[in-house]
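First, one chain by itself in structure tokens, the form predicted alone.
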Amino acid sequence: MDKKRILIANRGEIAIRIMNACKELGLDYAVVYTVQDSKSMHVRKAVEEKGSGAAYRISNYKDPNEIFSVADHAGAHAIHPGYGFFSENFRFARRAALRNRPIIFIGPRWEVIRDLGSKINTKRIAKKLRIPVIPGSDEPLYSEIEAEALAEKLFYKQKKDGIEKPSILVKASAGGGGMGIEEVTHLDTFRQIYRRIQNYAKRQFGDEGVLIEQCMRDYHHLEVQLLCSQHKEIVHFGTRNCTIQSTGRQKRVEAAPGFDPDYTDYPFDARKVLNRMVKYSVQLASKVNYDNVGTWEWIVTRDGQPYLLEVNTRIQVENEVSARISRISKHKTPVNLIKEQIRVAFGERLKYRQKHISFRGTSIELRIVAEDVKRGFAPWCGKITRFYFPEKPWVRLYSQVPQDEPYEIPTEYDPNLALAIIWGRNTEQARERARDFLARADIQGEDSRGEPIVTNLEYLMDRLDDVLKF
């Protein structure tokens, strides 16, 4: 990988993460940036690193020519999207690879990115290898009888199954982010809410195709993070906890490893569920020949059965709750899986396997977002003047917000503010670093009417207690 370039395709934590990644693997980068990301972190960091021909404004993030065309002006030999923006975007990675002048995609090949983007083909495959998966269709339904049908079927299961409530979901197929979806919770009223379900997926996403599934309520969302090489080479690195979420369904705080049994009592065999979860995970991984970073997402009811929900195809904001914990051989320091990623998409071989990787502790992610909680978790807008967090060897801080200026929050994007990745010998003691961490935390700021900042550290505060916990 000797002089090979970077160009970093992202902003905040994540681009000074990557930038880190390069640098300690000897490798030049570019990073990108718009107007009001000017005075972010990672453009000043890539200015004093590598000069002022290291950062290049543009237009939008999520322009592919305008990365194209930097990747070229730069001298770019491989193209770092991050997370969001382009790095599920098997358009562009296919694009990336069969362009005049080739440039590596730093995640999957574009054909693997393509089929398991689909939550209903990732669904399909699952099946076939009797992974499990949530109870419902596994491709859209056109026919309102036969969807009916399905539903009435999933009603008398859950009711078999002792369910005091059952419920169903009904879900626009081409649609995401939450989009698109309303409860059912009796048979009657399903014609009526398929019908406009139906009619909302047509207007917006040009397919009324709808997927009906089994509502599940009383679980844990839990992930399995792989890594996987170009030579068919699969490893994990554990299993983490995202359960505690705003009301969006935006992770907020995360966990590793996804149960702690040492720490907690569960009404199931939760080392037994994680086994079974890594088991399938690297199954699925096998069978599309994975050949990156790779995030497997399940959720894990009350009496202990695990479903697969989807897999995400790229480097994620909590991959480092995972590697904190994650060391491989004797090496003392834990693992940089941002690193790993860069390596594997370059073709290196891994340098280790399964029983080389030993597992220490837990760690603590805490997402500090600018936002009112009391108000459904509404984004706060105004100038931060004051951005203060404690520095000890058992914390480690990513964020974009320079600490010694007054900082702007772009309106343009979400008001997250920094990432704190905490680490302590057991449950109890990363618990109880974090509460120290944002007790001595300070950020001061006010909005265009004067009125003070508002962000999530309460919230996190209060969450604290409910870590792994079922």
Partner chain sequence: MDINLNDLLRKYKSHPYEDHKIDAPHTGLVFFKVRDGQEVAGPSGQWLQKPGTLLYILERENNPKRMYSAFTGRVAGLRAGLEGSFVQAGEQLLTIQHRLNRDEIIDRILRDVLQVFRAPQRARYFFTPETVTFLEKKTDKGLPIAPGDEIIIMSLMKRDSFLPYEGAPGIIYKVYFQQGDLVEQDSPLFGVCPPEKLPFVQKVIQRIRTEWDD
Given for the second form:
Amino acid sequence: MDKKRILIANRGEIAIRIMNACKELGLDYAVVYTVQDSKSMHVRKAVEEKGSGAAYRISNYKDPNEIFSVADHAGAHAIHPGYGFFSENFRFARRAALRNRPIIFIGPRWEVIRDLGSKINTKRIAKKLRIPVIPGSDEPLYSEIEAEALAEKLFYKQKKDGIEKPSILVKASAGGGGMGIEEVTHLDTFRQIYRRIQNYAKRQFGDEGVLIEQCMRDYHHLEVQLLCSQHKEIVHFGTRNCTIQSTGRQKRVEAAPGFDPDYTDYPFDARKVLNRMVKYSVQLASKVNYDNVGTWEWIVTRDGQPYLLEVNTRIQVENEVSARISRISKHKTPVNLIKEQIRVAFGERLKYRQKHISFRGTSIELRIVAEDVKRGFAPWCGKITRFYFPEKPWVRLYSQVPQDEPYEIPTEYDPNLALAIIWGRNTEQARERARDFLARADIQGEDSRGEPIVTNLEYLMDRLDDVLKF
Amino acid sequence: MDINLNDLLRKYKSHPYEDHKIDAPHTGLVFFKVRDGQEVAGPSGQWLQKPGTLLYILERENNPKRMYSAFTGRVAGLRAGLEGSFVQAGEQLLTIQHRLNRDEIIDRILRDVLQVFRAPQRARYFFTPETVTFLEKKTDKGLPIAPGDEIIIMSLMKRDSFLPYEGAPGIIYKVYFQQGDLVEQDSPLFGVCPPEKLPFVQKVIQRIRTEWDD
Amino acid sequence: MDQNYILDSGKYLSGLQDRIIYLGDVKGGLEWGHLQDLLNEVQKIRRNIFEFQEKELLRQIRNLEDRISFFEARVAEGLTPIEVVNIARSVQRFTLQDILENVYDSFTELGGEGDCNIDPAVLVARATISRRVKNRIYFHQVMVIGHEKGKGEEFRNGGSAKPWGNEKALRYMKVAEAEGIPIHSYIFTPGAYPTEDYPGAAQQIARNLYQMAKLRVPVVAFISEGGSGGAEAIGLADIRLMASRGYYSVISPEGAAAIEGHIKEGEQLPRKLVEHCAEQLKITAQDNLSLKTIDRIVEEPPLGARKEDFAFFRRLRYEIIRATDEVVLKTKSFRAFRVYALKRQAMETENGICEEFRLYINWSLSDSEKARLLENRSRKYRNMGHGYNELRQSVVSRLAQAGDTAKQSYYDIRYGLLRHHSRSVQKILEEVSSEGFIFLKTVTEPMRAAYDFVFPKPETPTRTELSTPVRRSIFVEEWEQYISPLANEDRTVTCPNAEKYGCRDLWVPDLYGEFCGVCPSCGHHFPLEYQWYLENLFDKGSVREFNQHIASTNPLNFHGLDAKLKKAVERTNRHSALITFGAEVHGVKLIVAMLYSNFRSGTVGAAEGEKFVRACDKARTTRRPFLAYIHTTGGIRIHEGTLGVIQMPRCTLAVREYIDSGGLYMVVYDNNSYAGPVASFLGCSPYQVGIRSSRIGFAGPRVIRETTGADVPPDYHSAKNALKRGHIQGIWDRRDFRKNLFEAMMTMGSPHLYYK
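May I ask for the structure of the form predicted together with its partner chain now, the form predicted alone having been displayed?
What follows is the entire complex, opening with the chain shown before.
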């Protein structure tokens, strides 16, 4: 690759991981930051490696105008959006492609982001391919009568399936991230809730379309990691399990592979289920001509039935938990998905096929967050004075928090502190190593009232026993 | 009241200025439209509908944005070297030396007189919708407040929480922030005047009104 | 010593002084003809009146009077239009109070005692007017409604009626209607007072016009000072008389000068330009008579009638009775009217009038006569204000026109007789099949353009199915055939509410493409070209334009208008500011009239008025809903003078007849809608809606400042405030326009509509 410059339009640990990937690929890069993030490691590292001209102060990470303005001024050839922010914003990707000075958007092409960005549309495509999806509406409903008829059908189906407490979810079709969702347990209350959601949707999103679907319980949340090139090449890097989440449905502990029948028993044939999910995911990717990294999110119910939830058209926080156990033959180190993502965005071929990819061991990702688990995972902010983690060959740590100077957590963003990826020969070993790692970690600090820092280290430790167990 | 009004007034009389730093609100190419030492005007008109003096143009993504002065005063410290170049967000461009007028002097002195409720954290602050409705009516009476009243919402780390008022009961005499402003820790949010002090406050205002000439 | 002669002379001198001042009024100042010196002389004599011998004093007075009379004769000889305006505005001119005193036998003012009045500029009185027939005296009861300019009293506001004054006028018109007595309305107004306070200047005038269109009593109007919309508020009449030294105009000459000369606010208007405009606007009684915007002129003395001009009042009394007689007789039979008219003609001598009437004519009407009265009024207005060109039509469209007349009966049969049957069919359909569902879906689905884009329909293959990733312009893909030309630029714009709501700069292709010109964070609507609505509001391919051949022209030969019109035609490829067409929304047919900004700022003149009336009639005969979509209107086109003004009552009348026939008339305002059209055929709609971020009002901020001296807040005319004041019934998001329109057609309007 020529000496291309990449603008990293993100912050925190992902910015650091992208910088590392760029370095390994021999690419130049620049970063952006807001005044609140001036002390962040991602700025410091960029300045140390590329000089003060490589960091641009902007008003807001969420303002596309700032990103493009800096990209032009920095002479960037491509923009890496990381996750969150613009990563799944098809308008941003479209603008990058169609502006007078086009810039490569490191992600799928904007049409794919748009079409798979809509859960309903994804569901519709999946249905056509006979990929199982959660029973419910596959287009936004605008008529109460129509909605109620469907609700009735869904209740009936659940009863027939022998589900004890049937219920359905009513969602704002334009919503997302858990907003505008309510559960209906009795058909009698449906209309009232439907209207409430409809009003909410109209107020909040300007579109009163509503979706309804069966409410699933007792399931595992699994993901399939795919990598596709612009040359119709598709490979997968296995599955991962992201079932352990905070009350706000924020993932806290992830593990790869998705199930480990050697470690624990499942009420179904785990290998078969995983294979089905992978097969379906590849099928859908091929159908839409997917052309970058992507994650296919699934839920698996106790009866071993997978349902496709949605497709995340971006690199994910937890990508490395899959990457850590994947190896391409003849490569010395596990695969780096961010590197692969950048390569395919520049139009390169994969240079390997599925058969060259092998999997080894189990990895566990721990998300270390300053939050008060006992108080509904309330975010904590204040100053960190000590930030220590043991260094081991089996752990990789990513953090924007400096270890050598005090750090004030910016109040504008989530208080994610670090990401630790731990590898073990098998699940038992990975779990024990994670335990060891957490036991030796030391984070200290205090808030404006002098109260000591609150983190989720203890919570993570508690949940390690649940990893991969149904 | 243990406040020496004479001292305060003398202080402001000897230096009736306040400097306002003008920073680039976002990235872009900057083109100045004023010179150092130039007198500039703030917004005017009954509804402040007429913008102040054009200070500079900030062009980003082919959008030359005209930036007007929010204050009346004199331009100082203009960084002429930046003319036509790309600036980052928050880059200081110039300063406006603003001469305080009578109402502003009253405002500043009242901060010392009133019981000021300050921001406990660096966060975004909002009044509750009912409070906004009350304040918008602009009655002369002011909004009565008692300890424990939850009229402020603090938005921190994407979470909103009610902030109970702590301090003596009284009426909200002065509000120091705009809805949704990011307020630094310990900056004033609003000033409360206890009912028994109301005559005194009015006396202070009266006195400044008579003694201060714009 | 006898001092009586001094007293008399004093009075006389003061009269002379008034005459000089009046001359000054007419000439626009005392500079002309050294009137000031003359005035000084008179004043000097008045001061020193006791110094003079009787004889000497009389000689001096006679001398002065000769000189004044000489001047008066000279002024009268060459009266220019602006001087006529000055006459009509002079404080010495007769006012409505003088008319009430001198033309009527007795009167009782209703709802007012001087300044103790809801609006002292509008005067209402129950009055008695008498006629002598063969030495017997007959009395008629009438309702007198008019503007009172006052004799210099500040509180009369110069006859500028406030909205509540016009509301009062309307209230008493209805009283007259209930009691069956004729209305005599006297117009002495420079224009309506431009305030939006409830009921609102424009909206109230519109309401007045709407009611007057079908007021079931004779209405006779007399114009002394007819200032545009303010005049129309009480001016829709069966016969319109005009004082020979009055003026009737679409705008004050000063206002026209400010517009024509692009004069900035606060700058001095060049006098020559004002005079020029006064001439161009064709505002005198003679001009208006030849434009047929009035029916008859009431002769005044050469320099205009003043307060004590009793001969004039006698003439006015005669004319007003005669006019009322004529209106009444025309409702009886044409023959009776002819006989009456011939007799009157025979009795009128060359310069005089005859106060003796041979007949007593009862002014109350029977029901059938009332119906004829309304027919006559309708015909009268439909025949007025024809200042447009008809371009040569193709044979096809001429055939279509012929078809229109045949249509009426067709639609009567199709939807009148068969309606009952078709309804029950529909009911069966709903019961036996799921047709009902499909129907509901179409009602509730939002506008296609905005949402289908994000959620492509399953029937149409999604782009993701394309085997080769061909990159085409997004605009072609998303908007298929229509792309706002505004969207084709790589740049960003700032939302005007950015400071208030923190909206981010918007990338123009996003804004004008997918966002439909709406700021996604605050909902501000950026203006879009009218074509966008043509393409996105109606079913694809359903727009059928008609009457394109009716073209705006320059009926007054207004200087410079020809070139401006030519430019507008070249730019828009259209011939008027109004597009009328038939279209469909989810298969429901409707008629649309669309005023758009690109052609002379959407101003209304004779061509636009005619097209509007024809569209209205078409909607009536075909029983379709009628939508007036106002992309922008700047008011009545001033260059067409009162021919433009007359479109206000004319179109309102057509609207009234459409609504009375059971139609559904909806008005949707976008961008800027001001002045005459809002104050008439738009403002009278029961369903008026503003598109978000639009402005609606009577007069713009500048005119308000200049007439009232007060500034208005920047959001004074915003749709939100219009809604608050009750001027509109709702605010629509542009993206919901199609959906809301369809919903409205389904849920509003009478069963007379063809699809109900």
